[in-house]
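Here you get one chain, nothing else, as structure tokens; it is the form predicted on its own.
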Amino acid sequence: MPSTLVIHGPNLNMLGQRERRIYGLTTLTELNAALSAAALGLNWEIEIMQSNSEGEIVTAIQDALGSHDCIIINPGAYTHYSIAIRDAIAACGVPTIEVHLTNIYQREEFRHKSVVAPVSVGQVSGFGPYGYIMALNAANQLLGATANTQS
């Protein structure tokens, strides 16, 4: 069975609350009830973890190698500036989908620019919680597709 490991970076844990009009109303238990049900539909195991840590973001990455297949992350604000993160995406060689609730794009010109984007084999930007839905969705296509693939 499939394993992804979902990271939620710095202040995910406030949705709901937090800038409501840009966020929205829906909460992380309720979003990570919604990966937990689409993770169990398509027969994938799932870890959910969030921090307001880099170090701790960095650790969970390595710890993924070996015990995930994918890994699904919102790096946050971290996803401009962080070379720490990007590093160990690229060093585990998990592959990685990077997702944001906002289109980052049409935000202010600091959030244009991600780092985590050329180490991850994708991006899902603006589609508010239901972006983890396709990364996993996504995920499961790429590793379908590798599977066929080493046959």
Contents of the next structure:
There are 12 protein chains.
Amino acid sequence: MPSTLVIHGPNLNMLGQRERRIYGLTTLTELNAALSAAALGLNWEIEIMQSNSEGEIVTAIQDALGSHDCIIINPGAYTHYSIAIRDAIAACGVPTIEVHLTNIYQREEFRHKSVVAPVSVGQVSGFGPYGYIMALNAANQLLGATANTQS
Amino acid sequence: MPSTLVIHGPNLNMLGQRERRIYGLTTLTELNAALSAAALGLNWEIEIMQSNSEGEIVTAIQDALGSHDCIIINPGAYTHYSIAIRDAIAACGVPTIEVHLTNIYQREEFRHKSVVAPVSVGQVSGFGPYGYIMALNAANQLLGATANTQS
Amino acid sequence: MPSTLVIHGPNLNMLGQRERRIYGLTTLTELNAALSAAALGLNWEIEIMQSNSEGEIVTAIQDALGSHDCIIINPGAYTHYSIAIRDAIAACGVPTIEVHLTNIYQREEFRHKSVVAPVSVGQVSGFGPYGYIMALNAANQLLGATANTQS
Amino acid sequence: MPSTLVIHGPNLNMLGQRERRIYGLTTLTELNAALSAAALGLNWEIEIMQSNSEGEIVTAIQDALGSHDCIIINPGAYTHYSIAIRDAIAACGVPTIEVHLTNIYQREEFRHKSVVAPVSVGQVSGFGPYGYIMALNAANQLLGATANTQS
Amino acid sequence: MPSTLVIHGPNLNMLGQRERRIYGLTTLTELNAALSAAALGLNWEIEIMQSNSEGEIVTAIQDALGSHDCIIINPGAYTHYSIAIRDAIAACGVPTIEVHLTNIYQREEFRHKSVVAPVSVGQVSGFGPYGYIMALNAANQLLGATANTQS
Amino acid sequence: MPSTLVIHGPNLNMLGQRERRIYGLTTLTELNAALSAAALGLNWEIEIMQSNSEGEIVTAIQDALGSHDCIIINPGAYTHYSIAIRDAIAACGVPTIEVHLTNIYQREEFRHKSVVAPVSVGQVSGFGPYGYIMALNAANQLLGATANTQS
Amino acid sequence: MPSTLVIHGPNLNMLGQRERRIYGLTTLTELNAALSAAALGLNWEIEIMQSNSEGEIVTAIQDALGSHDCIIINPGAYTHYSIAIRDAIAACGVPTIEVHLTNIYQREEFRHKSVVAPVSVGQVSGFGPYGYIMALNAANQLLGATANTQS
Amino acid sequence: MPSTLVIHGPNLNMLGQRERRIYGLTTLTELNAALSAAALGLNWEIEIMQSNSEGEIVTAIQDALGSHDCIIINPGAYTHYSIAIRDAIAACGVPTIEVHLTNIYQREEFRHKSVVAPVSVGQVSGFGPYGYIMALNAANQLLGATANTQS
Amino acid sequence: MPSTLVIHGPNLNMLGQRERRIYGLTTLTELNAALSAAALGLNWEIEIMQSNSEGEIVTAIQDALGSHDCIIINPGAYTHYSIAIRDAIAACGVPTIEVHLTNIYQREEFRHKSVVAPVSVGQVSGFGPYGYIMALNAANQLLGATANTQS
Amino acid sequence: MPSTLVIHGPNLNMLGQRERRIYGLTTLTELNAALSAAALGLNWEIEIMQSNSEGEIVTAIQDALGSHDCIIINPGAYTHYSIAIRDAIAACGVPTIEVHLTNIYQREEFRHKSVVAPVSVGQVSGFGPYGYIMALNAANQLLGATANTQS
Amino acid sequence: MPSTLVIHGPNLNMLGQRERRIYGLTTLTELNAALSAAALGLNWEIEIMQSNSEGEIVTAIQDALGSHDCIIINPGAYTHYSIAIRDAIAACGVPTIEVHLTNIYQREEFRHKSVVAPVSVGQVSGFGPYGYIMALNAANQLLGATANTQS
Amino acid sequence: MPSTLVIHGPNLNMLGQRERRIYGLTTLTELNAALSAAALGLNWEIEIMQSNSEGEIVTAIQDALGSHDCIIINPGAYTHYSIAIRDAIAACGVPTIEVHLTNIYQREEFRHKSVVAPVSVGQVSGFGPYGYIMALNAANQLLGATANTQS
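Rather than the form predicted on its own that you just supplied, could I have the structure of the form predicted in complex with another copy of the chain?
Expanding to the full complex; the earlier chain stays at the top.
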């Protein structure tokens, strides 16, 4: 039974409470519930964390090595400058999918650049909470594909 | 029954024939077959076109107004400079999802910039042919969500 | 009796149908009617075309050599990157006036740059459909002025 | 009876006397006479000033509020850096049309940028003294259009 | 009785101990005492914290929502790159005033840019410890003004 | 009895009359009255001027040498390019505080740069008319501090 | 008997008719005749096309796969921005030689950059029509060399 | 008897009074006296002005046409941004020599750029007050040389 | 007996486990053992820490003041953006030597810039684990040199 | 009998000995032999030199004036920064053809810029040693063309 | 017995004679003596040269091939622009260590960039003359390590 | 009797022979004769050299220490990139005056930057051969001034 780690970066705990015009009405709790249900449907184990701390996120990524088959990460603001998170993803080697709730290419110039993207498998941006489900489906597809390749 | 237009930009007709290390082994015919099957499964109508011509793509996008509920586009090389395609998407107003087979953020610097992204609903990048299925699912979700909002 | 070619670039066929807050309510048909009437008033022949295709526009410009005394062009999105259109204007040598419906300097940064301006006689920007009439008047004045100079 | 203020910026008093290869043979006196005649023909009041002083131009623009329906301005060299003139146009709120004798996009790189353009209605560039007549016609059209809109 | 949260960013605990030529002789304890006295004088509650950790600062800002009427923040080095802190300020929505002990525009080029400024009410820079008092006074004025507006 | 010169740069005479959404409802006369009252309360002499002319502002700054203990300046648009004003501040040597009504870091990119800041004591930005009072208080504090240092 | 495809990009059909000071007196017909003669001399088959359309050029390049041993291309204005043509060259995999009539490094800054060069075997620039003959000779040499390598 | 106009730009009236470490001890009066003496020795008429106003300097340059054979100008801060002064020099056509007291290339980056230099005969920078004498000698030499060329 | 603090930044705990082609086979434990042995040989006390948290590293640097004579730091990813770490080094004033396992100038462009270098004594880059020994030797030499200078 | 000078820049003496994957197997001696043979076949005199010294290359170019009809130069690394070599080519006025063994546009960014190209007749890049033969043929063609033009 | 070539670039012969505040008091003769002693201690042969000529340094590097096991180079000013020296290091293939007396990252912006670093094994910067000893030790370590790897 | 070294950089030996439209008709021999005469008139010893080699110029500058009181240098093309020459001027410490025959600010962009200017006393640009005389006069004035200062 495959397993994924889902990481919500800084300020995502505020989801659905403020700036709803940008981020929508869904709370993080609701999002996580929907995501867990989807994981169940796909027969995946899922572990979800949220942290405002760059260092904690780095450590969580490192710890995924050996315990998870995939990382789904929304690095929030760290997307744009945390080379430490980038290096952690590269160092742990677990396939990682980058998710953004909003279409980051419609927002401020500095949000167009992701330092994490070059070490991720792929990126899903602009589909709101559903983007996490898309990422999970992609992980499922990816693992199947990898399995096929290896067999 | 909702309908989507799928647009494959320049050189995507070469898919699976050359540069397989970058773009994979799947041919465009195979990709389209899988995509049509998925549409059928979701009860969507689907129209698929490929063109090497920027002007033809612009016209196809304009024609989607009134005949399609969604556009799924992989603008290929035009992603990076075709303001004409960008303007067509904005002008026709049909919700558009941008797909890239490869993770464009792992490739040459000039491929990191999409002039189409700011007028798209969202972007899916790096998941190979499966990215089109993800876009279709997102379109389905989006239309449901919109319907809910409007009712 | 002098003659002008009027070229409407990509997406201008959508005029008055969508994005009216930016481009206004006048349709391209209405704009062309007003322009033809103005040409009649000035005793000018007028030929009008619209194309979404960069190549077609290039060819139309080349064909103006020997058949028209002036080109009035709104290159739309191609304004900002079509060096092919720029080269065509320089190559055919017919005096060319650049028109933009909107004030391009009030819009996105990338619309501030016209690669066509340096090979045009002049530029009219921000006066809506009336800008074409201004360009026609300028062409009329220009030809008179040139005639005076040559006599 | 509508009224316009025409502002000639620095060094335009030298018109027709030097650098004729760039700016032409017409003197400022001749240009102003032609412009006054055109205003008479359109039944407009016209006030014309020239100044080398940025501060005087700022004050003149401020004073147009309440006394003129339109400003036609050729800010000369100040076009490229006078944010004070830009702010004055925005502050007084009188519709302003920017005119340049030469095609500024054919000249030095630093002349391609107008800090005034983003707060102007539109820009006319490259038609010599006739550009002022074009601007006056545009003002006339604009006022009519606005009147129509408001009625 | 209104309440403010004061956040001292990284290395501000070293104040008055080292680099006195740049940051002056006052220690953080002395600064906080003066600030508390000023708050008392204005009849404000005040909570003061210092942290070297970006994540802790993000969390503190989030927690201000519902418990404080204003945040006064000197983000120290994080001023220049912490989009996470910027996003926290925008997410919590509590009016925030940015303070810098030194005039950051007299220092290294990289200190001239504040990523926090665009989401703050205003910025006070260069007045040493007294800048915090100025910020507190401004908060007091601001709340009064807001109150007036709302009544 | 200490004395300050207050300089309002170009277009600040329009305050409260236009663009109220950006600059607020207070007129310059009202602002000056409040500022004079505050000076009286602090036992300061105050001289206030407004000018649209860069040269006049330069001269006023020079004249402050020997007659004022502090300059409070809102250079308006000149903030962003007047090296002449910068040099005047450096040349006269009177401590200068820079004030901006709006938070210039929330506005157009070109307003983020102050050429005056590096020669000022400090900067207050975003607090509306109250920012001048803050500057006056800072001047008072500064003079006291300087006096203490010198004694 | 080896075969080459020669592609003339936009506006090259105007060769020898206008802008002779830049591009010389030779017409495209004369150039093609000389090139065909040279091909005959080297015992090469040759197919020559000219198009103003980016899409047509992309398709022509794709079609060279399996029918030609070499492509000689002068992409004209498309040299500087057509990533679609670049991708077509990379996708079809036929060795491609880039030719420019003029020395593009002596002309406008924007002509110094070729997006096609990094996927071409080599570039010949500045030798007028003779540059095509040089490219043909190089293709001949290259094929010989490749043959030698393979045998 | 040839004649020169000497223009001292903004803040040069402060010479010798403040910032002596940068600009030296000589006052403007002393500098002018030395310069007048040198002019006398060379049998030149000399007119000297100082202004803080860009507009006044522009007008003074225009007025030199017909009354002076040479302009020696130290544009002070305007060196770096006054395109109006640049245009005045180009418009009046009187040979102009640019002088700077300090070596502007040893100072802040923004002082390295002179917008006036491209329209001046030459530049003398870094020799203090003696630089004006050098400029006068150069003017004398230049006029002799020009006379020789013309005879 | 002199003492050094050795700080390993984020992801260095993964050393020798992953990305061995870039970082080599030595684990952090082995590296630390070799470093401790070298310290013993030089008669230095040594304290070694690793952290993924920027804030913890900042605090550790501050704490070195008074307890260590030298800091040897490999800031990992933080090298390229942590101004907080830079400021901590400057604030604590303990001589600091920067070490990188790899030659950062052979890697991605963004790794070429160290914000820490300008406040360090020196930098050792590209020598693998041995670089730490070099840094320790340099610290030893430095302290000797400083001692000599002070005596 | 026409004559050419062939200049091989720095490190070209290492040709065929090292970095064969980039520069190929041919040694400079072999290349020169092939080139001499080709010259003989075209009835040209040829002089060949190699130098690692920028100054020697400058002098050699200067000496070509009066003794050679053409220069064929591969400036090696100096291509990218030696303005001295550029100026020598412009100063001596002998038609110069620039050759590069590799396609410099496929290599590091800094190799894409040739400071020599703007003063050369043309450039041949990417054809290995055969590029020199192409240059010689072009020189032969050029001289014939020039002769024709002059007769 | 392994052998190293030590290359001192331009102006290093002035060491200890001038600019002692930047480069210290040690003369090149003293530095070389210390370095030779260290080499003796490690049982290495050492050859030391100094040259102001880029070409001579290029040639010396080339000559190291076959005669030295390592190059220790301080390229002085050439560090920042000599692509010729960079290419020589890459061409000869002898492992090269780059040394700088000063911490180049604390000096002028243009000294932060080393064009030599990407082809060197590693860089030592900021440790004064001792940096050469560090480089020698690293070479010794490197050779041992390489030997181990190869056996 | 004071002494100056005059250094002519690369290609200045071609003076008066070629590119006369840019550099004038005077040969280097004539220029040197006039300069020697001027030195005689001022009672200065003078030594003049010309070299195309950067290394020779560096050495010449170093050798001026102890034998000359001033260096007058026209670094030619090396002006724009030779940090080695810059460092030599800084290292030898002899006051250096930079001369350019042409006004380098009227020429190509890359000639506007002098890396030598920041270490020179001053710069004279645009006065042709007479610029050297101006520099000599300045040196004479400078030495007198320095003498006065020291006495």
